[in-house]
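Here we start with a single chain on its own, the form predicted on its own, put down as structure tokens.
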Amino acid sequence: METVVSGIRSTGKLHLGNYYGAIQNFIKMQHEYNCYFFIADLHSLTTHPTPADLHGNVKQVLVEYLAAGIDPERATIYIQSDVPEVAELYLYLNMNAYLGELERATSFKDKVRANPDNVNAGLLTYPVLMAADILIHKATKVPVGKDQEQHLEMSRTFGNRFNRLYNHEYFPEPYAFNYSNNLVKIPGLDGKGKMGKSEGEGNAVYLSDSPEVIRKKVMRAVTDSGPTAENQEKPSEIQNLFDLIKVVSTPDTYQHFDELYNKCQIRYGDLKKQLAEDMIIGTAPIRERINDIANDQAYLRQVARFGAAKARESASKTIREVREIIGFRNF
């Protein structure tokens, strides 16, 4: 069976883009192969040095993962900085990486244009870590987004080097992957691109927020004052809206609302509560999930441990043949 490997931030909630994108595909994939999702604290820090609560971070994307269906039981999910496997590999990794193809990674370029006051060296090394974060499972496939393509080529290139330095065929390559072809995109309230924490507080609709939280954003939603012909074509931050009743709502329902633009008689006041009343129903199982299981120390405590506990068995694996390979003996 493949091995899957997949990384999650560990700031933020997660929203109905993060849903209805990654989440329900590792929730496919967790079923066909054997999937590694990790909560990225360490990955944080190159940003976020002195994090004002990193642990209720972590907590809060375990708990909402699980929410959200990863079974602990299928796939292993675990907090990266419980693995100390992954920095020792980061460690080896980083003796073949060289400055300048760090430096022209476009992520360290953006960031430095972005932060100039932390230009720190886990900053610059973090593709090395990323790499280790896939190569300690000798993973194969790696769900990735567009911006992470490169990071992704790098990790090849770094196992690549290794072999080549050791002359062992020890890393397999990874590659992009992901489970289905048409990826759903959920578009932001602002009607300006996809739905995101970066975008601002009221872009996104989160999984854990409360109905008359949902309400008050997409009420607030950006609209235009209505179609002036019969079947036009939508502004955007307009479709914005159509494309979340799509996801969230029936067939029927966009239909209706459909129809109603088409002849210029929709009312959007109308529209937007529908859209929120079914993005309520939508994500109640889930608001339920996350307040049960954030109040379950116990079962937090045990799904960490046990995640922990069958990381390191691969990674400590994958650290002795390092070892062994680069040519570490114990006297």
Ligand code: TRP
The other form holds:
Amino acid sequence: METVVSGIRSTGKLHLGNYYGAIQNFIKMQHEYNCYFFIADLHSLTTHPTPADLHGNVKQVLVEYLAAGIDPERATIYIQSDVPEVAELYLYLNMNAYLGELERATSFKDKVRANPDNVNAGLLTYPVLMAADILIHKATKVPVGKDQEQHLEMSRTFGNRFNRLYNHEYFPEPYAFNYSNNLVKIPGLDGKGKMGKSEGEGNAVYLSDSPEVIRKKVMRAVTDSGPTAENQEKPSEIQNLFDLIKVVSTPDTYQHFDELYNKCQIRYGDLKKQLAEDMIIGTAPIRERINDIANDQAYLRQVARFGAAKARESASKTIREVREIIGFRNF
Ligand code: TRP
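Since we've got the form predicted on its own here, give me the form predicted in complex with tryptophan (TRP) too.
And the full complex, kicking off with our chain again.
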């Protein structure tokens, strides 16, 4: 069975875009592949070396993934910092990662430009740590978006270089993995593209949002003054609302509002009310599970320990072999 690895950013609440996109795919993948999903808390230190609430952030992400349906009995879900073998592999890979190639990475350059006073060696070697995350389990499939393509290419470079330098066909090549080709695109509520893309409060509906908050956000969604001719093409912010309806409401509801739009009889307030209620109904079970799991300290501890043990089983085997290949020997 092929191995899948994905790192989850340890900051930020999950929104509907994450849920209907990446997470739905994770949930399906866990039945078909040997999956490792981990919370990338070490990576978070590259930009925030002294985080205010590291544990709280990690907990929130763990709780929300479990609530959304990642099954710790099927996938190995763990916290990156619980697996010290990752840090050890990172150290070895760092010896063969060149300054020039690290400096050329787009994400590094972007971060240097954005925060020129916050450039540490960890930020520079972020792609090496990511390669260690993947190579530690000898994974071949990595479900990441386009923005991670360059990092993944660097993972292949580091793995191949290791194989060449130590003259051992050891690490396989990891590639971006598109589980389903018809990726659902969830637009944001500000009419400006994907949910979560823009920072503005109100652009995204979070799985943990209360019904009142969801209603408020949806009612504030951007609209226009309405269609002026029958069967008129929808401007993008209106199309966005219809796209959301398509995902969270029934086909009947979609058709109903589509017909009203085409007859120039639509009232956006009614559409938004319906959309908000359907979002609330759709997310209710997850919201309840988020609350239950967040309060179940014993369960969280059990999941984290179980995941770390499974991840370390795979990781320690790799480290044992890597040490042998490099030439470390016991006396
Ligand atoms: N860099 C990834 C992101 O920003 C997170 C990540 C860290 C990751 N390590 C990984 C993703 C390993 C896949 C595999 O989203």
